[in-house]
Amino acid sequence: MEPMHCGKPRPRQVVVPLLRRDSIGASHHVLTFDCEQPLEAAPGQFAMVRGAQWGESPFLPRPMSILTAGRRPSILVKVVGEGTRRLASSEPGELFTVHAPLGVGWAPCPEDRVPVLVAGGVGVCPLVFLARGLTEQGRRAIALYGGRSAGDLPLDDELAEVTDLRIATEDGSLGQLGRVTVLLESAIEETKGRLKVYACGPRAMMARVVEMCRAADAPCEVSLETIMGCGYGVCLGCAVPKVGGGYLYACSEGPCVDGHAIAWES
């Protein structure tokens, strides 16, 4: 078995066994892999993951945000289709083909800005990784986490350990009643607009977050969630329209990009 790369971070495709699968409710699972050498990855980067014994269906690997790096790298899975169902039903010892680290991660937060993380559902994954990195730098972010209900907030405990966490649910089952953007309104007022927002979640949520940041003259990065075939810019299946025309490719120019550069209305 070829180990993951241990020097300068660069993508490599390797075969690694699943160490464990931790279920969070019925729909969310954290998969942790066992690597002979550490996976070096930056917060916001992703991996293309596929079961080594899946056969022809599903044929393509699945793009998954990296939750943790090192010798025990992990990903967060939500069951939404055949590929994620097979990931979520995997057992320790099962072999996976993993191509990582891929893409562009989060940019640093300026010292004069308060880092504010806005997560929707499983969009929390790359933001937990970012929050842990900020903590290691001696900075504690404000985290705003939203979902339809309390059951749609996996990793809320992990996020609470490394951020000032505020929660909103649309049914009021946990935290403030409403969408996560209600919390962002308060954060903008609290920081007097001196914030930098990092967002990941449903497209409509991120579009609204960018709109609010534009009104507050605040920088905003988003992590794009798109369909990908290859993960490194060959298939061109992850094109996202840009402001002013043209496209960027989420796998090679992202997934973490300037939210103000995206033509959300398209």
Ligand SMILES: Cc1cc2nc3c(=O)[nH]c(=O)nc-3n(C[C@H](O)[C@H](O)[C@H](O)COP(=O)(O)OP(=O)(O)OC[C@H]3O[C@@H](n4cnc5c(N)ncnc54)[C@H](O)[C@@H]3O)c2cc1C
The other form holds:
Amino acid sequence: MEPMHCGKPRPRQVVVPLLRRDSIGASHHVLTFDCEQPLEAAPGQFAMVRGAQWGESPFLPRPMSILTAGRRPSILVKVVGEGTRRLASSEPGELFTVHAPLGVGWAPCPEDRVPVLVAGGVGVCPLVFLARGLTEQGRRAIALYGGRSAGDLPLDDELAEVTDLRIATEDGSLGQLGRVTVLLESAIEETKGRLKVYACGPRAMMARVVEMCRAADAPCEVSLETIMGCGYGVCLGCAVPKVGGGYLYACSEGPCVDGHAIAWES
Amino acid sequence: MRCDPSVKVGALTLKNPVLTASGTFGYGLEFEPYFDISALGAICTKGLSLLPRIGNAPPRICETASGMLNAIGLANIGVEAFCTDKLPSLRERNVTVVANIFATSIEDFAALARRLDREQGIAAIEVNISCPNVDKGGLEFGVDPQMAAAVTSAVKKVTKLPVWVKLSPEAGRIAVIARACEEAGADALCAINTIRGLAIDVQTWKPRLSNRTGGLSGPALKPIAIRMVWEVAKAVKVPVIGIGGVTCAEDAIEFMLAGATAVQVGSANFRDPLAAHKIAQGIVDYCERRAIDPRELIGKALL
Ligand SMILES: Cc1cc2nc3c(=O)[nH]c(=O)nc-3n(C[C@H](O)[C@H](O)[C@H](O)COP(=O)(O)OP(=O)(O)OC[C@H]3O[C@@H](n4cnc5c(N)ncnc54)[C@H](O)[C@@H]3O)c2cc1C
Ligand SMILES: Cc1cc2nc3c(=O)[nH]c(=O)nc-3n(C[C@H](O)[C@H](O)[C@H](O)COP(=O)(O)O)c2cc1C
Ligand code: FES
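Following the display of the form predicted alone, present the structure of the form predicted in complex with the ligand.
In what comes next, the whole complex appears, and the chain from above leads the way.
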């Protein structure tokens, strides 16, 4: 019946109550919703989330990576502005519109390559989901997780459960001193270049990771975090410049895309 | 009482008074997973140009109080790809399609209309003389009555399809432009497109959009749009289609009371793919409670 979505779970928008909010420090919060019909989603897909009682401002829903799917889907929110502040201060029972699953998730990792996940900040979210999936398939990923200091590494325990986790902080408060790219250098060496990198984090980090993968001739997927209007391909607001000119649309062609296809310098 | 939600826009009968606005509904097929879009009054396509356009550099959108700014730059697949890749599927699904067109010269507007006129399955052409987000050809047609009339008659001449003209709120006196388009043969007038706005990031001291200015849409636009629909409806005899900040049935009813025969739902689609569908249902519920047909609302506040 649905040629555009065959084999892929259909996106839907539902109104669901918040089940619980778990704060991790002051600026990170895991929001868990209560869905009657389980949310089917693949690692790397996202949801557009908005408070059902927000009125007209903030007007648009906010894109959030799906951390867990199922009857109790969850997201990890970092406060950066008004929308995320409202999400972070919501209380159980409050109603939200959740439009999911959206976008294209991570592509499979070839059998002959080691999956190496590179996370920065809330970019950890789609990677935790990916690592859990890999574990179910009997594969173990290496995870490299970086932040300014120990407080910027939400879900590090969750990641440690399902990966071989290595941490770097810029102030040296946890793990190795320096940026996550230092860890990537040794991971490339350790795997003798037989790795596939999955990265999600700040733009500058992803650009550097892609550059290193290019030098090592390794595939590298990234999850793009652009501003989004609709999340499902109808506003054309989420354009990202491509190598060779033109744009791709992060919500419908991504958010998980080949990092080598993005014109990072622009 | 069961009401009859259909409305007539000139010779064209629409199933109900709710359409979706150009640039906020893709090419319609994106809504396939959510609902049967053939149940809508009509869908207006993303603005089509003769050649494909890649659009403006990002950031293209930003949120503002009760609305948003956009400067997409009319990114679209081009009229040819629309006719071959999208229209057949829309036709198959019996969708009422309004093709929105954009060009930078009168000749190109006519060429677009001529191309679309060859196709089956298009209910009307909506001529966008009001896009604020391109270097050339957007607004100058929309703010000068002679230019607006020239575009309208050039398009009228080459097609037998109904021609709707989408007006710009940037025209000093929108009623004057509306009348000029009506005299040039417009079958309906759509009001309004977005109004140019500007938002500046106080951390970086730079405009938030790469295009600098962008078109304001959403609820913030609504009272201005209703005032303009009201002015246009008083000035012309052809039907008026109201656009601007419609997010619920009450908003749509307000436009109809101000003189609109139908409304288009725009940015509201971004936060709910079912917005237009729900609004159409809401109008029916409202009318059934009052035992009237939606068309009886049209212009009731026009004093
Ligand atoms: C696919 C995808 C997945 C995401 N996953 C997560 C997640 O799991 N957890 C999380 O906390 N955040 C995530 N984000 C980012 C999140 O959507 C933004 O932080 C949020 O929309 C900002 O809203 P706000 O109202 O708080 O901020 P605003 O007041 O709108 O903006 C505050 C600042 O954030 C920037 N910003 C706005 N929107 C975005 C955006 N979409 N991406 C990046 N920066 C933005 C603005 O330019 C501004 O500098 C994701 C974004 C995308 C596209
Ligand atoms: C992202 C975006 C893209 C748009 N693109 C077009 C377009 O291509 N052609 C056009 O005539 N209007 C375009 N519009 C204007 C809308 O059709 C509508 O007139 C306007 O958004 C006001 O309605 P709203 O407040 O319901 O969104 C666009 C609006 C938005 C928000
Ligand atoms: S966010 Fe609207 S098209 Fe991607």
